[in-house]
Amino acid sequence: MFWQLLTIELKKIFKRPRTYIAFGAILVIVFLIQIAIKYDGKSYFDLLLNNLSGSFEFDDDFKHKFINGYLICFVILNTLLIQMPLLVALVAGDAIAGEANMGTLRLSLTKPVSRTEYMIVKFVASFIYTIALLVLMAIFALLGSMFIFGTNDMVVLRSEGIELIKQSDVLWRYLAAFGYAAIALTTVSAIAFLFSVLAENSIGPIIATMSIVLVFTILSQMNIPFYDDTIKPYLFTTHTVAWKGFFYVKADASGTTINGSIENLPAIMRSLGILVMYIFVFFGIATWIFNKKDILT
């Protein structure tokens, strides 16, 4: 019964025209970034290295290696993962509220399935939709950029300088980053899912979710000591950007980066654990509320 219900939910999601707004938005943004850098990569290079140009000299060979598919994908991830919570909320926020708005929620629960199982099916369907978005991004942002710009060693710009990751040591880092992004976006999906249980139409949950993401993101990025010690560690948005840690590597005594290393893996895993905890908490509260919800009114 579970797999039958899941198939039905996925068909509902992918039959809605607005579902493909997210896929179209990703393709457009990826394409625009790739085209802009393809035809004006030098200006982008100069902009990124503006703060370091006074301390280092960069020859043409370095510039050629700098602009490659791995870097372009990193730029795209930085851009899209800020916008994708809205795309995820479009579906998760509609999961329960959409059924209530159309008057089909009561009919759906007449099937021989518990409310908890019904919630699990809905949430898993939203998770699969999120994975589909990330797979599309991986294909066009990573593989597409590798095809257009080629591959080389990856340059990572940090506040204290430049790190160079060997070409053979990059791809697995992207796989890890996309996996982490899946958990981060599922956290947003869980929030929208919770609001969807509380609402009678999908507009409210979508707006509420994006408002929370916006406010929490601003608080996460504010460099105020009071917030650093009290609020930031508990905001899920503080931990959604930890995927970048997969590209921060250790170096030996001579300053050469160590293949396969991650500078602060415990911090990444701690952030991952916090996000997973948030997912279970939000989904658990949503299920508890839904089990007590009066669907006859």
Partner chain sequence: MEKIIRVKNLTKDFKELRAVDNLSFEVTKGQVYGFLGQNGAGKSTTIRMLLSLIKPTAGSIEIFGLNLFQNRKEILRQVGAIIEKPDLYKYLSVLENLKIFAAMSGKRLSTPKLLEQLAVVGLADRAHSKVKTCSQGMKQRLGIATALVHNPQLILLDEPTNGLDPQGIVDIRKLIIRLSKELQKTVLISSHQLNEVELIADAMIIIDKGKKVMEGKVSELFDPAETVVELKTTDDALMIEKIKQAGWQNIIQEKRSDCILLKLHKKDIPSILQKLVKLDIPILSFYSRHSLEDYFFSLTSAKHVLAATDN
Second form
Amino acid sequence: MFWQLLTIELKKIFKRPRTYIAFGAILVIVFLIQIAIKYDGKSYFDLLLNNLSGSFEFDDDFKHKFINGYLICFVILNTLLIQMPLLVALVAGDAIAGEANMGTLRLSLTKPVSRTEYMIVKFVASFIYTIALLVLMAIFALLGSMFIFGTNDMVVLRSEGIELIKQSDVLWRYLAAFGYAAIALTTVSAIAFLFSVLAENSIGPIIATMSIVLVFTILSQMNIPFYDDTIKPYLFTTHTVAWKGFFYVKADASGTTINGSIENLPAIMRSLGILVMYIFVFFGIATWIFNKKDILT
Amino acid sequence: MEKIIRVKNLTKDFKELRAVDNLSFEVTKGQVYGFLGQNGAGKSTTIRMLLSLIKPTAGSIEIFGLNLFQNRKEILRQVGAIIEKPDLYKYLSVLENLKIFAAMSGKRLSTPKLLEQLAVVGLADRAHSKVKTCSQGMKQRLGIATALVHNPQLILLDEPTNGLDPQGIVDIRKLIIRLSKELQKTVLISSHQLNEVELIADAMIIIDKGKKVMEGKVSELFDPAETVVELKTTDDALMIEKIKQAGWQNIIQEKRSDCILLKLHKKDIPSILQKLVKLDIPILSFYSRHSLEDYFFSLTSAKHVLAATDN
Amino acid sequence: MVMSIIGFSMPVNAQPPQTVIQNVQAKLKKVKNYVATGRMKTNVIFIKAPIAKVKVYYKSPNLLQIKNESGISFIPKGAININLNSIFVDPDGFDLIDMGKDASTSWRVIKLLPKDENANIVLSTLYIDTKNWLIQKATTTTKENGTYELRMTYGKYADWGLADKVVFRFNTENYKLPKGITFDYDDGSDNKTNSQLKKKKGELIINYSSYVINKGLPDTVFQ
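Form predicted alone done; form predicted together with the partner chain now:
Starting with the chain above, the whole complex follows.
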């Protein structure tokens, strides 16, 4: 029964034109970044590394190698993963509220399916949608960039230093990062579900979810000491960016990177744990409310 | 007789508003049960409670002899419903919608089987149209098809003929009678139009402001010998006065702005009409109205009557 | 031990610095070009990098190129000087000051001052093993890139004056990228404190495994 219901939910998601707006948006952003860098990569390079050009020899060969598919994908993910919650909220916020708005919720809930089951199926379906978005990203942002720009060692620029990852050591990091992003986006999905259960049209939950993501993101990116120790560690947006941690390598005392290492895996796992907690709490509350709710739409 | 629905002391409060007030009724297997009341009388709330969409504040619901909230899935597997207007997935086709709701009821049906079901409601030729291109009447038919697709024992229809053209209304009536008489299904049909229910219902309940007003078999509820007559004259007020002077005021049921309603035995009609003519006020029309409708009016408040006539 | 060093060094000491430089130059001149294969390690406080396989191309008089064929390496400016060609192209352009012998290693210490006041090099100090005419250490101060230090360890290519291992120490600027540009996430790990980051020295260590000497090399390699 679960699989049958899931198939139905997926059909509902993927038969809607709205779903493909998100896919289209991703493709457009990815292509725009790729085109810009393809045709004006040097300027972008200068922007990134200009302040080191006094110390290091950056010849054309270096620049060419530096701007490779792995770096471009990283740049794209940095830009796009901030926007992805909107795309996830578009579907997750609609999950229950959209059915309520269409009037199909009441009919669905007169079927021999418990409300908890219904919620789980919807949630799993929106998770699969999230995965589909990420797979699309992986294909176009990662494989596409690898195809357009080739591959080479990956340079990760951090405010405190530069990290060089051997190209043979990169792909698994992307796999891990995409996996982490799936969980991070599912957190957004869980929040959107809570609003979706409370609302009777899908615009409300989508806007509410985006507002929360926006406010939390600003709070977690502000460098105000007062927030650093009080609320920041508990905001999910502080932890959604932890996928980058997979691209931070360990080095020995003399600064030589250790292949296959992660600088601070426990920190990533802790962030992951907090996100999973968010998912359980928000989805749990949403399901609880949904079970108690009188369906009047 | 096996009781399919047994509702006892059902009450539902929405904040201050008591939508359903201590309502009890029973529906017997194979019956078409009319559920009558004005808009806002509590019909929809009751039907939603029967479908577990709304949790009662108090009271109990048994369906197929089982407690609804303890055996929800088991019961709902055998229940089909239309709740208010049947809203469906507009971006999916007629067939896809039917398939989805059949599957949700636990029935995996092949396309030919589904088309068969659509044929029952006269939608087979529109199977592949998107629902958003369908008329209200077609949606209503599809709604009925989704209510029946999993072959349920109990069918709850909330205003099923809303939005249907006259032919559609006749078709649905025939279908309901067939479901009940041939297939032994139990049908609960709600309506605010009494004539609709009177023709097909075996038994009925009338509710107002969430409370039961009357319940019973249709054949017992009404004296078929009695009827209500709508009388129009050039001067209704004078006519009423003259009737009163003649000492027949007991036949006057109600004074309306444009007519007078008289309650009469059918056998008395010729003599009364003769007498009225003799009162020497020109009679514009003398029309025997639908009995059930007026019976209903007599049970509900005048304010409601006006609301109903607007519909 | 101390006695013996002093004892043996006396006659060498007698040689004027010009002779010492000429002898070294003569040895280096035998190499017209080479392609060396080696492993390069970058040791800069703000860079984490893997050990890179590099090829070092040289063509006389002073073309040098370090290439990481398989990946990316941050190569500091001035690394071109790792075989000191800029000095030995024109030793006559320098005034030589004999500083005698280094006490612990017995290397001859000679300071070179450019005669041209506009030269990039301000001062270069060479530590020369006069037994084998090999430069063991060189410290060069430039106007533009600060001070470099080179340390050479010789092995089987000592006859050509080519080192097996070169340690190039150089100055780096303060590294600090604005957060808007970087791809940061605070993973809570103990990042180097700022005082550490201000240690502005970096090291480039190349361990050569082989040299292909005087087999010819087109100029295009250096473009």
